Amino acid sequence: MAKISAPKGTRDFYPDEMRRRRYLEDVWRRVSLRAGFEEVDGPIFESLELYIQKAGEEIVTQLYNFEDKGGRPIAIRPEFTQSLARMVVARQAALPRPIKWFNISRCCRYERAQKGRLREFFQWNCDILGAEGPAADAECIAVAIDALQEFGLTKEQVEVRLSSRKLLSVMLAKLGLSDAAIPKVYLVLDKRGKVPADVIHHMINEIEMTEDQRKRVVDIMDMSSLDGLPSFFGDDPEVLEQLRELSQVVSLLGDDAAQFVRIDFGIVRGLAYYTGPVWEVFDKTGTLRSLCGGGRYDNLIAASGGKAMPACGFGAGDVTMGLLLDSLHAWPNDLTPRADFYVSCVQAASVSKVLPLVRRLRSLGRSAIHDLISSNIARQIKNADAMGVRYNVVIGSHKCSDDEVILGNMRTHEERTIRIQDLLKSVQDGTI
C-alpha cells in the first residue's frame, strides 16, 4: 500500500505541536474574553457566493470550493469575516450595540503554501461592529497589543504600522490623481518593504501622473511620523480633518499601547473594503510576514445585504506567530507534556488499588495518569519522568501501610510517606 501524506500546505498536530496551538488559543480566548468579546462560530463551508460578493469572481482561484450532492456551490471559509457579516444581518435589527465577537477557527485557502502562509491554518478575529469613531479603533489595536504582550513580546520585538485609507484618499485626491491612478499608488504601497527599491521605484515611474505629483506621491510615502504632514497640503481641512482621527486612534491608546504604534502609510491593505484606520503587526526584525492586521470596514455589513452599520476588526494567524516565538524561544518552558499525578504501582497484589486512587485524584479536579502496560516500577516511575508529572505517587511499597502511600516531587526529587486520606485532604486543600 503507497504511503499518503498530509495535504501539501497543512500541518499535523503531534502532542507537542497541539500544546503550543492551545497556547496560542487560550492566549487569544483569555485576551478577547477580557476585553468583552464574546465568542461565536459558524460553518466551516459557507455558500461560495457569500465570497464572490465581497471579493468578486478572482476570488474563487484562492478557495477550496466545490458543488455539493444538492449542486450548490459550496466553499471552505478562507477567513470568518464573511460568515460574521452574513450572521448579523441575519439578527441585526435584535442584536445590542455594539456588537463585540470573536472567533477562533481552522481556515483554508488555496494559494502557493510558503514560509508564514499555509493552505490551512488557524485564525483569531475580533470584530466591534456599530460603533462610530475612534475609540473602537483603538480597543481593536489595544486588544492586539495585550495578546502580543500576553506572548512576551516587547516594543523592541514587535510594532503595530498604523494608516488610514482615508486619509490616504483624501491626500491623493488632493493631489490632482486620477481615480484610476488611486488604486495603483495603493499597491506601490503595499509592496514597500516586500519588493527591491528599484522596483518600487519602476511601479511608481509607470503610473500616469506627473513629475510633481510622483514626488509628491514619494513625500507621502517617506511619512513615518503625524507630525510631518508635507507642507504642500497647507491647512487643508479636509486632510487635517482625517489626520486629527488618526492622531485620536493613537491617542486613546495611552502611553504604554502607543509605544508599539509607528505611522507608515505603507499600510494600505489589500482588501477594497477598508475605509478608515488600517494597522498590521510585524516583528521588528522584518524576517516574517504581518502577525495581524486589521481595521475600519464601515460599509460591509451595507454590502452584505443589512442595513449600514459602522464596523471594525482584525485577524491574527497562528502560523506567523509560531514562527516569530520560535525565532525568540519565546514559547513558555510549562508546554511539556503534564499531569498533576502518575500512581505506580509496586506489587501486582497492590493494582486493584491504583485505579481508585486515580479517580478520587480526578474527582477533585487534578490530572491522574497510571501504567497501563504492567511495566515494572522503574519504568513507571522513568514515564512518569518523561512525562513531565508534578507528583509520582507510589502504592504497594514495602516501606508504607496499606493506608499509605510514597508521594515523589518529581521537580525537587523529594520523597515523603503519606496517609491516602491526608494526600486526598491536602489535595483538596489545595496545598498539594
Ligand code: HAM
Second form
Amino acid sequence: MAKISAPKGTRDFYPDEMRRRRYLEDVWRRVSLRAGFEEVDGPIFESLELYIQKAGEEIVTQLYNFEDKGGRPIAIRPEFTQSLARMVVARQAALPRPIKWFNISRCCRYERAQKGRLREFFQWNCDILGAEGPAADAECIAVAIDALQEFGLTKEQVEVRLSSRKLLSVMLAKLGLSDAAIPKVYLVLDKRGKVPADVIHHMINEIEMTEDQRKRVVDIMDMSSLDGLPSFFGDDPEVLEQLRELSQVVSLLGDDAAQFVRIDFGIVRGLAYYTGPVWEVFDKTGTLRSLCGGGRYDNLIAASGGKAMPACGFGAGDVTMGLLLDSLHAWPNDLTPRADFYVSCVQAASVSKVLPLVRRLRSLGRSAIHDLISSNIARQIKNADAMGVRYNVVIGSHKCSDDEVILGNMRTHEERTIRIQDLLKSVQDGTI
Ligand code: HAM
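For comparison with the form predicted on its own, would you give the structure of this protein in the form predicted in complex with the ligand?
The next block holds the full complex; its first chain is the one shown before.
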C-alpha cells in the first residue's frame, strides 16, 4: 500500500520535537500562572457562525470548515479569541472582574504554508477582560516580554512593535482621508514587511488620495517614536488624547520592559476586532514573521451578544518561536530525557526482581527504567549510558547476596554494593 504523508502544513511531533513543544508550553504556562492568569479551554471546533459573524476578515477565508454528520456547519478553531468571547458572554454576570485568562490551543488555518506559517500550530493566549485603562494593555505586553526573557531572549534579539488603531484612525481622519480610503491604508500597513516594498508602493498609489495625503501617510508609516506627532497634528485634542493613552502604555511598563518596545504605525493587525493599542513581537533580524500579536478589542464582547466589556490580550505561536530558538541555538541543553535509575539484571533467574524494584523507585517519585528486550548485561549498561541515566542498579550479580544490588554512578563510574532496603531509604532521604 502507498505510504500516506501528513497533510501539508502540519507537523509530526516525534519525541525530540515533542520535548521542545512541551518546553514552550511549560514556559507559557509558568509565565501566565505567575502573572495571575487562570487557564481555560474550549472545543477544538466551533459553529462556523462564530467566525463568519464578523465577515470580511482574512481569517474567514482561512477556515477549515465542514458539515458534521448532523448537517451542522462547523469550523476548526483558527484562533482562541472568538471562543473566549463566547465563553465570557455565556457567564458574563457571574465572572469576577477583571477576568484574566490564558489558554494554549491547537489552531488550524488554511494558510499558504511557508516559513513560520503552517496550517496547524499551537498558540498561547493571554486576555484581560473588564479593565479599560492602559494598565491592562501594559500588563499584557509585560507578560509577553516575561515569556521572551524566560526563553533567554534579549532586547537586542526581539522587539515589541506598538501602535494604536484608534490613534491611527484619528490621524488618518484628520488628514482628510475618505472612509473608503482608511481601510485600504490599514491593509497596506498590515502587509508592510510581509510583501516586497514595490508591492507596497503600488498598493499605496492605488488608494484614492491627494499627493499631500499620500506623503503624510508614508511619513506616519515610517515613524518610530511618538515625538514627531505633535509637529504633524499641532495640539489637536483628539490626537493628543490617543497619543497620551499610547504613551501611558509604554510608561507603565517601566524602563526595563519599555526597552523592548518600539512605536511602529505599520502595526495594524489583520483581525478586524482591534480597537485601541495593538502590538506585535518580531525578531530583530526581521527574517521571521511575527512571534506574537495582540491588542485591545473593546467591542468584541458586545458584538458577540454580551454587555459591552473592555478587553485586551495577545496570542503567541509556537512555530516562529521555535524557529527563532533554533537560529539562536537557544533551546535549553537539558531537554534530553534523563532517567535517574536503570535497573539491569545479570541473570535470568533474577528477572522477576527487576520490575518490583523499578516500581518502588518510581513510587518514591524517581524515574526508573529497565530492559524489555532480554539484552545482555553489557548491552543494558550501554543503553543506560546512552539514555543519560545517573545510576545503574545491577540485580543478580554473583558479588551480591539476595537482598543486595550493585549501585553504579554512571558519571563518576564508582560502584558499591548496597542493600536494597538502604538504597530505597537513601532515595527517600534524597541522599541518592
Ligand atoms: P494572530 O496575529 O492572528 O492573532 O496570531 C498570533 C500569533 O499566532 C502570531 O503572531 C503567530 O505567532 C501565530 N500564528 C498565527 N497564524 C499562524 C500560522 N498559520 N502558523 C503559525 N503560527 C501562526 C490572533 O490569533 C489573536 N486572536 C490574538 C489575540 C488574543 N488577540 C487578543 N487576544
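Positions refer to the first chain, counted from 1. The model shown is predicted, which means the values in this text are computed figures rather than measured ones. Each form is matched to the other, and the largest set of C-alpha atoms that superpose within 1.5 Å is called the rigid core.
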Any chance the CA of R390 moves 2 angstroms or more between these two forms, core superposed?
yes
Is the C-alpha displacement of E414 equal to or greater than 2 Å between these two forms once the rigid core has been superposed?
yes
Displaced residue check between these two forms: R34, CA, 2 Å or over, core reference
no
